[in-house]
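As structure tokens, one chain now follows by itself in the form predicted alone.
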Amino acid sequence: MSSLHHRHLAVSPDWLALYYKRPLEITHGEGRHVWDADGRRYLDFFGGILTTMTAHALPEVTKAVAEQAGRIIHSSTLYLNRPMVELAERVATLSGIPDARVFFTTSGTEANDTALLLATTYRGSNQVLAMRNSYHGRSFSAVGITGNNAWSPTSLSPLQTLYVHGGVRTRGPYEHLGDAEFIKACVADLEDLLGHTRAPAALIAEPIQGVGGFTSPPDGLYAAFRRVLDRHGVLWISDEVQTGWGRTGEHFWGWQAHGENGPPDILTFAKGIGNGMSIGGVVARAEVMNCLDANSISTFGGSPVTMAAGLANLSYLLEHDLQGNARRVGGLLIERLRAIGAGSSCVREVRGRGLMIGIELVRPGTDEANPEAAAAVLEAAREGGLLIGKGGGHNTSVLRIAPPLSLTIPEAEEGAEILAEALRSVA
């Protein structure tokens, strides 16, 4: 055990998990690579949990951070803040929500917490609909709407949560149905649920479930849900903490795959916009955002330094069409991984969109989750020089692949080959 690992264990909670049997200290990064304390270089296919979205040590972002820090680091939302207003203007326009208002937070958890506060206040209800296998953060309210028991340490909650089918396409009672029939069955389940409860405040849903293992419904499910929700006056919250900013390649936001009825009532975001800086936020139409009748500020949300980073990163992402790169390189990578998976007895499914890819592992010849194999592949990939993540609602048996969006084709090929070897070693 390293000295730093020993010190970590002495002062950190037992539940603060670390990857790897020999935990890794990352000291610096550049582009799509990071280095550990021993000087070894790794290809990064996880980006600090989808947060280093553009590239490590991106000069445009580090320059903006340094220049802003040299002027003023903090002031709070009690004062006018030019970088915050400028980033809010851009996010409001990109959101697609009419007459949008933006509130910045420091994390996705806090963003979802704020969205729940807005929805329950606006509707006068503490009932919330959420998706099975979902994850929305680690605060008390966010845990209360998380449909993945691996990340829900308590059943206590200020909210009454009811869980809906549909977030997982290839498991569960409707997996045998075609896409149209799957959507129809999930809508019928939602209709039935609403017939047995008082009017909920909102449905909160990730267009692609992140911690849940990059699972998603057929395109159009949430549009079909939206028609039902609108009849009942129930709001739709799209949790874009992991899907936002073009990661799916095909769309800038995950909701756009389900957007035939327009944008969500409330949209939350975090992770990638700051390229590693602590930014989260909520976008809602003015009527919903302005429903609070008590004072509320954010001490650290909208910090001048993080807003400067967000502006620089968003500009880079758009000017270099990283969404298009995610579509092109991600499409090649997922096909390569599917070919690899077809030759492995422990790969059940390779799924995803853009640079958001999941590889679900099972015990050979069964549909039974195989968390031991996922842990072993994680270790083997590291030994091969590749960092990946893991997740999934079935005992953490999904490998999560989410590189920075500037990933090149040679890097995608290199990472796929390391993964192929890691899977072979485990099989």
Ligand SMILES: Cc1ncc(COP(=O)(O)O)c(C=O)c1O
Second form
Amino acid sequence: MSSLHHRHLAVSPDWLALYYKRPLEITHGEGRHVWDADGRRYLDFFGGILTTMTAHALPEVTKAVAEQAGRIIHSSTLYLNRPMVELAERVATLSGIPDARVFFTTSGTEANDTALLLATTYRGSNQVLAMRNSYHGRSFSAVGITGNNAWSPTSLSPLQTLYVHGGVRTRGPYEHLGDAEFIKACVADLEDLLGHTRAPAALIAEPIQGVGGFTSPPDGLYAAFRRVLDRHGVLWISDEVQTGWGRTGEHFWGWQAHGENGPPDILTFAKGIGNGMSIGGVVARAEVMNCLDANSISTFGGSPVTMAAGLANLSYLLEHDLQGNARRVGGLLIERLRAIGAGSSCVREVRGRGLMIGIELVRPGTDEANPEAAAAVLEAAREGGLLIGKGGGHNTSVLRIAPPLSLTIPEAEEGAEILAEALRSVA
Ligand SMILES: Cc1ncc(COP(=O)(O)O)c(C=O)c1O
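Now show the form predicted together with this ligand, given that the preceding structure was the form predicted alone.
Up next: the whole complex, starting with the chain shown before.
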């Protein structure tokens, strides 16, 4: 065991898991690559959990951070903050939410926590609908709406949460149905649930479940849910912490795959926008955002340095059409991975869109989750020079592939080749 690993274990909580038998110390990065403390280079297909969105050490972002840090690092929300107002204006416009107001936090958890505070206050209800197999963060309120017991250490909660079907297409009671029937069954389930509840505040959902293993419903499910929710006055919160900013290729936000009934009432974001600087946030129309009648601040939310990073990162993303790149390169990568998966007895499904791709592993010849194989492929990929992630409920058996959105075709091919070899060695 390295001495840093030993020191880590001595001072860190036991539940703060590390990847790999020999955990990796990443010391620097550039583009789509990172280096470990021994100087070994890896192709990074996980971006620190979908957070290095554009590229490692992107000069535009590091320059913006250094220049802002040289001027002023912190002032607080008590004073006017130009980079914060500028980023809020851009996010408000991009969100598609009419008369949008934006509140910045420092994490996705805190963004969802704020969304819950808004929705429950606006509706005068502590009932919340969430999706099975969801993940929304680590705070007391966020674990209370997380439908994945591997990530929800307590059932105590300030909320009463009811879990809805639909986030997982290819497992569960409706897996055998066609897409249209699947949607119909989930909508009927929601209608039935609403007939047995009081007046829930909101439904919160990730358009593609991240920690849950990059699972999603058929396109249009949330639009169908929206019609039902509207009839009952229930708000729709789209958790775009993983799916935002064009990662899914076809859409800028994940909700747009379900967009025929317009944007959500509340949208939360985090991860990629700061390219590693801690930015989270909530967007809601003014009527919802302004429903709180007490003061509320975030000391670090919207800090000038993180906002400068967010502005530079967002400009780079839009000017270089990284959403289009995610669609093109992600499309090639998923085809390649599907071909590789078809030749492996461990692969049950290759799914996802854009640069958000999951490979679900099972015990050969069965439908049973295979977390041991997922762990082994993760190790083998690392040995081959590729970093990937994993997820998928309590049986962590889904490989998660989510590189920075500037991934090139040769890098996609190189990564796919390393993964193919890793899968072969494990099979
Ligand atoms: C969909 C989703 N929501 C919320 C969160 C929580 O974000 P954070 O870890 O920044 O608090 C995560 C983190 O993985 C996430 O994937």
